[in-house]
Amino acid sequence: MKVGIAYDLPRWEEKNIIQEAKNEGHQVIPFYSKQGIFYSDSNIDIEADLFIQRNVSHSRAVMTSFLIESQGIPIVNDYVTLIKSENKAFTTFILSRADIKTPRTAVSMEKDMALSSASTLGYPVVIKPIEGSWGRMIAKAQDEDSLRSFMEYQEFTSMYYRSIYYIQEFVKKPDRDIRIFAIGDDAPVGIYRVNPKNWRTNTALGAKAEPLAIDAELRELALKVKDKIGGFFLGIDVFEDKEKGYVIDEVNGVPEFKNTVRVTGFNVSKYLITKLMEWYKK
């Protein structure tokens, strides 16, 4: 099988996927997205049976998935899944409309309306950029004064959605959250991300990864999220709320998994390749 890897920055994950694909006897076709040119009247010369999307840049990931799909080559994840998963507003509203628990969220197009929504949600609130990762620019506003400041910071960024305000209730979770991976028809592995010093429990912000025993409820929830968001390989972030139980925070369409492999010993890349081959042969 010829397995294409679309990437823009070769991290540990991309190198590991390439190595495991080779170990399984597949031919790897690396595709460095920054040097790709797609013409509307012809196909790019890529001899791959399927692709794995690994671009760090969200815009490159969506665009290259779309363009590769337009040539009739399946890619994991597809561009629609990436749009749904990388846009936090899309993710939250798709899941909440499907009766999957998410933090109560308000999306507003104007500053005064955003302030009004925060009063309705009740302080403290969390303000997030519509798109982004690694916990960047996510802030907890204790009151209206601090929220005004955070909104002002957002307005003067170059973010595409800088004039749209995504504000959530603050979930009183333990000093950890859960990252669980949905791969094909399974949710085989996950971790706790623990940080007693920062309410944001991203490993990029210093949280420590610890092994997680996946219970039946969590596995079922992960697969339900995957069913609504789509895709084949997702990293799903889950809060543990004392009153609501498991609450879905975010969904990642191009998830990192280095720390998961390190603390669990689970070979995510090999499992992904195996599941992809099963799926492709069907």
The other form holds:
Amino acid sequence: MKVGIAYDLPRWEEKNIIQEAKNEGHQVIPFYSKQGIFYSDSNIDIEADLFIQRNVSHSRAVMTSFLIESQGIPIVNDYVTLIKSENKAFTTFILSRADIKTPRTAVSMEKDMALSSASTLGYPVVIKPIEGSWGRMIAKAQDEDSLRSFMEYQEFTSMYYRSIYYIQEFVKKPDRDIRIFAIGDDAPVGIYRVNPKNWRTNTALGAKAEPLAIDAELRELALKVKDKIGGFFLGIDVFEDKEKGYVIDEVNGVPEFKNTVRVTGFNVSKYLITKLMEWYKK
Amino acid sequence: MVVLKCPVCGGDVTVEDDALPGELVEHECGAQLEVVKNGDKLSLKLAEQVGEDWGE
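Okay, that was the form predicted alone. Show me the form predicted together with the partner chain next.
Then the entire complex follows, led off by the chain already shown.
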């Protein structure tokens, strides 16, 4: 099998996927997105049976998934899944409308409306960029004064969604959250991300990864999320709310998994390749 | 291994023969560099800064 890897920055994950695909006897075709040119009246000259999307840049990921799909080559994740997962408003509303618990969230297009929504949700609230990663610019506003300041900071960024405000109730979770991976028709591995010093429990912000025993409820939830968001390989972030139980925070369409492999010993890349081959043969 | 020139300080930078384009290399002068591949020829340029849309 010829496995294409679309990437822009070869991190540990991309190199590991390449190595594991080779170990499984596949021919790997790395596709460096930044040097690719796509013409509307012809196909790129690349022979791959299927692709794995691994661009670290969201815009390059969505665009290359779309362009590769447009010439008839399957890619995981597909561009529609990436659009749904990389836009936090899309993710939250798609899941919430499907009766999957998410933090109560308000989206508004104007500052006074956002302030009004925060009063309705009740302080403290969390304000997040609609697109972003690694916990960047996610802030907890204790009151209207601080929320107003955070909205001003957002307004003067160059983000595409800078004038749309995504305000969320603050979930009183323990000093950890859960990252669980949905791979094909399974949710085989996950971790706790623990940080007693920062309520933002991204490993990019220093949270410590610890192994997680996946219970049936969590597994079923991960697969339900995958059913609604789509795709083949998702990293799903889950909060443990004392009253609501498991609450879906975010879904990642090009998930990182270095720390998961390190603390669980689970070979995510090999599992992904195996599941992809099963899926492709069907 | 192949020895390339740092585009910032001009010093030598050693890179694996099978380096992937886009791979990052830290040079002792402090520059963060990115491997460029034209055909079989490798070179280095200043690495792209982390973008607002980078991440998982």
